[in-house]
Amino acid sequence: MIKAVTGTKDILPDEIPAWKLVEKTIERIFHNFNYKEIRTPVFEETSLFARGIGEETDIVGKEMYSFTDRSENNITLKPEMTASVVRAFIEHSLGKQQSLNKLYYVSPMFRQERPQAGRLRQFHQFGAEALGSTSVYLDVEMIQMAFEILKELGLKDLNVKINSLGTPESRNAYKEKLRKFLIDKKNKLSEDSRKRFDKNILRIFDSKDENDKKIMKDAPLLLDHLDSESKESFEIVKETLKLSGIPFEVDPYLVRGLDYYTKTTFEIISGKVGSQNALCGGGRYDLLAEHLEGEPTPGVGFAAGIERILLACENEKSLKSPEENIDLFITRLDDELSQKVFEIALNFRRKNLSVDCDYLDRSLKAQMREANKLKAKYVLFIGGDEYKSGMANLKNMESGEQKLVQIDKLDEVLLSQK
């Protein structure tokens, strides 16, 4: 028997309804913010990511699913949207439409990861992308739009965790620092965290490497290291998010290692699903555009993973999903009037009713129990001598009441009940 790839899922018919109140939640709250939703293809040029997120990633050098094409071109099945989201910003020419783009998506990823709990091989994610503007208020916004969307869906064992990476100047004075403090203690590192040590060092504070944990603990910090610039904003940062009502912590130690990450950075982490913790994450990124030959544009942004949030959603039974039912289940009482009930269900099909009725040639029983199961609003029962006098029994499921109505004036009964 074939079955799905390892580490990809199927999303059958009885959970979709909670995804689709998970995405309408997005929607809704990305409109109040006045985000405008974008699609960029499943697939782009492998540069795109290997630029944009940073050839020593562990998404770039572990996890891409990449291939060359028939035309030889070399291509990977995303693994993130923000240098999508950009690679379209500058491809059309959208910062010059209008100087402030707010744009959001919902998009499925690809990264060839050890499949667990909370994380797949193919997974879906959601956020959001500010581009044209330095201004530190948007770095809030995008904080404010992830925690009412996991408010929004009952979530409340939640985390909200901030930092601030500084400028690409105060940092990299910084590293230096960091570089000093850990010269003497390489050799005790992990292997992976060796070869960050030269290539993306701030990215040692990430590994999960106990030994590492315990080196960095006394580690110079960043935040001790901001520009003033940098420490200016970020107590905006705290206060506005104050304002707002939204609980925080200062973590020193969360860190992104790109270089085109400046200022705020966050997540926001669930107690409810494992090790895998983080619903999403997020923080500015004014370099990006420029690292990806654009104009310089300032940019901030988040990207959160729905699976994780349905889990943390399934693990605190936040969830309540919207009962799914139908209008009208319509019964054949004669084996001959199986025309006649597929005509009247189009009928209603068509002035937006949702109908079904039996292709199985069941017994009278057994359509009833199919009503009950697709927990139809209204049984039409059509044969037997009512038919043949122009008029048919419609059942009313939830009060019990029957009443006969002529079948040329269902439309008018129905209707009226929708």
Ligand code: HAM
Given for the second form:
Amino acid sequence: MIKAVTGTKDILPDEIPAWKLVEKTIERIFHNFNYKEIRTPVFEETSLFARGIGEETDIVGKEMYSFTDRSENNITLKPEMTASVVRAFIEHSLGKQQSLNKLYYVSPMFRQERPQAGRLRQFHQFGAEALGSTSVYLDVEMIQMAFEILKELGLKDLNVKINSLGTPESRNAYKEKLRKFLIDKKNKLSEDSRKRFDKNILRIFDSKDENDKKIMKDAPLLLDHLDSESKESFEIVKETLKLSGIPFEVDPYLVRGLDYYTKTTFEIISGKVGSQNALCGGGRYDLLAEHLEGEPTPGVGFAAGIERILLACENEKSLKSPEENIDLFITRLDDELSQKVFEIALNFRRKNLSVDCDYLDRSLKAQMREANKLKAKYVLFIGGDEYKSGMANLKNMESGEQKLVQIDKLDEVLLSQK
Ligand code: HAM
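What does the same protein look like in the form predicted together with ligand HAM, given that the last one was the form predicted on its own?
After this comes the whole thing, all chains and molecules, with the earlier chain placed first.
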């Protein structure tokens, strides 16, 4: 039997109401902050991500779904959206039309990671990117939006972590200090961290290895080696977050897995989803547009994983998705009336009522069972002696009240009840 590919997941009809609720919440909150939706293709040229995210990152080095298509183009299924949004921003000169572009997205992403709870190979992100301003208030706005969305979804066990990665100059100077600190300890590090020592030394802070963690505890911190500009903006981030009533903690070990960040970075962690606990992450990336050969344009953004959020909602029992029901179920007492029932159904469907009927030649009892299962508000009985005199019984399923109505007046009766 052919099954869904490892790490991918079908979203079945009974899961859809929760997804729709999340999507509606996302749209509402982004609208409240005046962000406009952008949609980009599912695949891009591989070099966009290699250059944008960084050759030495795990995403580019190990996780991308990359292939050569039949025209020898190097293609990658997008592992994240920031590089794509910045590419679209440059390609369509969005910065010329508007000096600040506030954009949001909801889209599937692809990373070939080891699948586990909360970690998939095709997953869905929503996120936002603000391009064109260095205002630190936009850094805070990202955290506010992410936090509001998670709060609206009823999540409580949340931990906002913030850090600053400084400018590339201060970061490079700091990396030198870190290298000096680690050079004589290098042999004691795990194999992964030894590799990172040469390629991406900051990521050693991300190691899950207990011995690495012990070593890194005494390492100098980037936060203590920031340039004055980064320091100042980090202070404003902290003050403004306090004013927003958003609890947070400064986490000097938060380094993030993408290379484009400058200054503010953040993650929101759930205490309820096991090891894959980052519900969202983001930060400022003032040099990315330039790096992708666009006009220098500062940017800041975040992205959140919908599957992980839904897992947290399930574990916190926080979501009350609306019940799905239909307006009308039409039962048929005689089989010859199938066509008539179908005609009445179309009439009401065209008038925006949600209507269903029987397609399986079921008994009246079985049709009623189906109507109950579908949580129909009304059931219409077509057939019998009443039908011969142009009448039909209409039952209000909530009150149990049943009344005889003229079939050619059904419109009036039903539409007035809606
Ligand atoms: P990221 O931290 O790589 O950041 O991903 C953001 C979120 O996507 C994670 O916190 C997690 O919830 C979800 N996620 C990532 N990988 C998986 C996976 N394999 N399965 C399920 N969920 C996953 C970015 O992608 C950046 N583009 C964020 C950003 C936007 N920074 C600035 N602007």
